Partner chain sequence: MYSSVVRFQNAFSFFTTVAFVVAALIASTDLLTPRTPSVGVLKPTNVQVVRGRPHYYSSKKEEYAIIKFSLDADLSSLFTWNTKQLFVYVTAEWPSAGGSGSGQNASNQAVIWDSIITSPSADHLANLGPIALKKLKRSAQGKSIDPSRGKLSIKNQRPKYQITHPSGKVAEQEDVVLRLHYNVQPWVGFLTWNQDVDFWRWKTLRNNLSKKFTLPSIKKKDETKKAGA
Amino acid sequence: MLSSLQNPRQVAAQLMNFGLILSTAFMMWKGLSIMTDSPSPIVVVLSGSMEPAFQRGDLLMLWNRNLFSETNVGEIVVYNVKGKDIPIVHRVVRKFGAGPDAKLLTKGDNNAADDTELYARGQDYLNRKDIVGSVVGYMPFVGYVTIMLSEHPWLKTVMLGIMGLVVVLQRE
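Kindly supply the structure of this chain on its own, in the form predicted on its own.
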């Protein structure tokens, strides 16, 4: 490992490769965001409020390009609430009006009551602009990695240490 630090070109090449990987991942995320018209095209289910449709840890793919159709009753949507940074995955149970001014009421499949208590203060319904996207697909349990890393921050350090150790051992 010390020999690689003595060669500045090799260190620069490694840094550039790392930057290329990061920028490629960022461009893929932004491209997916533009294609789906959603600021967050992929989300992880964090609670059991949508069971049995989705379990905690499922990875959801979203689509927000409703050019030819509107958000309908029965559709599962992800929405943001003003003042809260965690998106919520629930089903549309009522719709009032049509077009961009439609008012939507949501509810988790596993919840007893609708989501009016979850909405921002003074908000009784969701507007179309609150919707991050509609669920178009999912991958079961793939999001557990994200949940584990957010619930146990020390795991990030352990994973980075293991990755660093693997890189060092591969060079020897």
The other form holds:
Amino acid sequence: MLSSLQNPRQVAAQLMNFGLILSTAFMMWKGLSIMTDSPSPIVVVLSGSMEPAFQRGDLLMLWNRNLFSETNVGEIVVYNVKGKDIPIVHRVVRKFGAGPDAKLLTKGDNNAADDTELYARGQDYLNRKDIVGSVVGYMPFVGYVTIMLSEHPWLKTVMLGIMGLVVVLQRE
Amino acid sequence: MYSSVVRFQNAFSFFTTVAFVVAALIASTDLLTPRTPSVGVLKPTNVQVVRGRPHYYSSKKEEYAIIKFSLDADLSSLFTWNTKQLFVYVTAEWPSAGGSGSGQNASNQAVIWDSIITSPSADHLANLGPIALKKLKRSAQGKSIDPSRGKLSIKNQRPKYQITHPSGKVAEQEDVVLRLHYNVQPWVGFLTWNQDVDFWRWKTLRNNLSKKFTLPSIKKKDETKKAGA
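Could the form predicted in complex with the partner chain be given as well, to go with the form predicted on its own?
After this comes the whole thing, all chains and molecules, with the earlier chain placed first.
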């Protein structure tokens, strides 16, 4: 136990290894971000407003480039509202005009009313720039871990504790 | 080297690899299934334009159109084992004042009606009351795929959503068309919409446009009352 403390070379190697893993993950995330032109190319569904298609904890892959056509009615988009930092996944149901100034209205498939109430005060429509990406891919349940971690903060402590214990107890 | 931690890590990474490969294989089977959706009828049956508040939360009075329509379509080939639900929707499209023509370049588009058709394997997730849910489940008892749900035959359907325009005016609008769309949402994999061109075994949705029609002028209040009485 604690044998690694006696060998600084080994400690350095382990630190390097750890840093390599972190930077690889970061590079892959940012690479995906550049490829899809979206600040967050993968999102976890947080609400049930698109049920039954998307449940809480499902993983969505986004695409934010308009290669062949503009963002159109019927696409499921993730958007941000000014002043609120929770991204929302809903379907575009109305579009007036074309280009970057087109007025878009969204609605959750499982909601009775459209999203006018969710938008910022005085905002009736979304613009293209409010949209983070359109949903192209779907993977069920994988993101539920992040919901668990954010809703039960003590799990984070437990996980960190286990990780720390593993590092300390691990013998190379 | 062979500590329990390493063993656990190996087992977990093998599990995730297998899970992702299986998911990718399932998702790719979508491509193998031919899609031959067809539309028999799509036409407006009754169009009205009213001036009022389209929603209870509307802050101002504006013109809105109520388009009743009939639809006959066969989307049964879209149901496969990886189909979780089919989202079917009808849009009304019209060109803007100085803009381009209707159709693909239409600059005003609004959904007037939509419907979620779940696959029997996803029935338990549907947002329905207990009685309707029981009925839905019984309709496909013992089947995990039920293509007959893709056969739509709707007559003189009331729209779910009224059409408005940011300008507040829709009366006497010319060159309005209805268009049928669908969105296949899978259990795992890529979401797909009706595509514009044939893609190997997936055929386009032909005949999904109605004839052009013109929205009528505003219906007078007393006229509506008479019609109601």
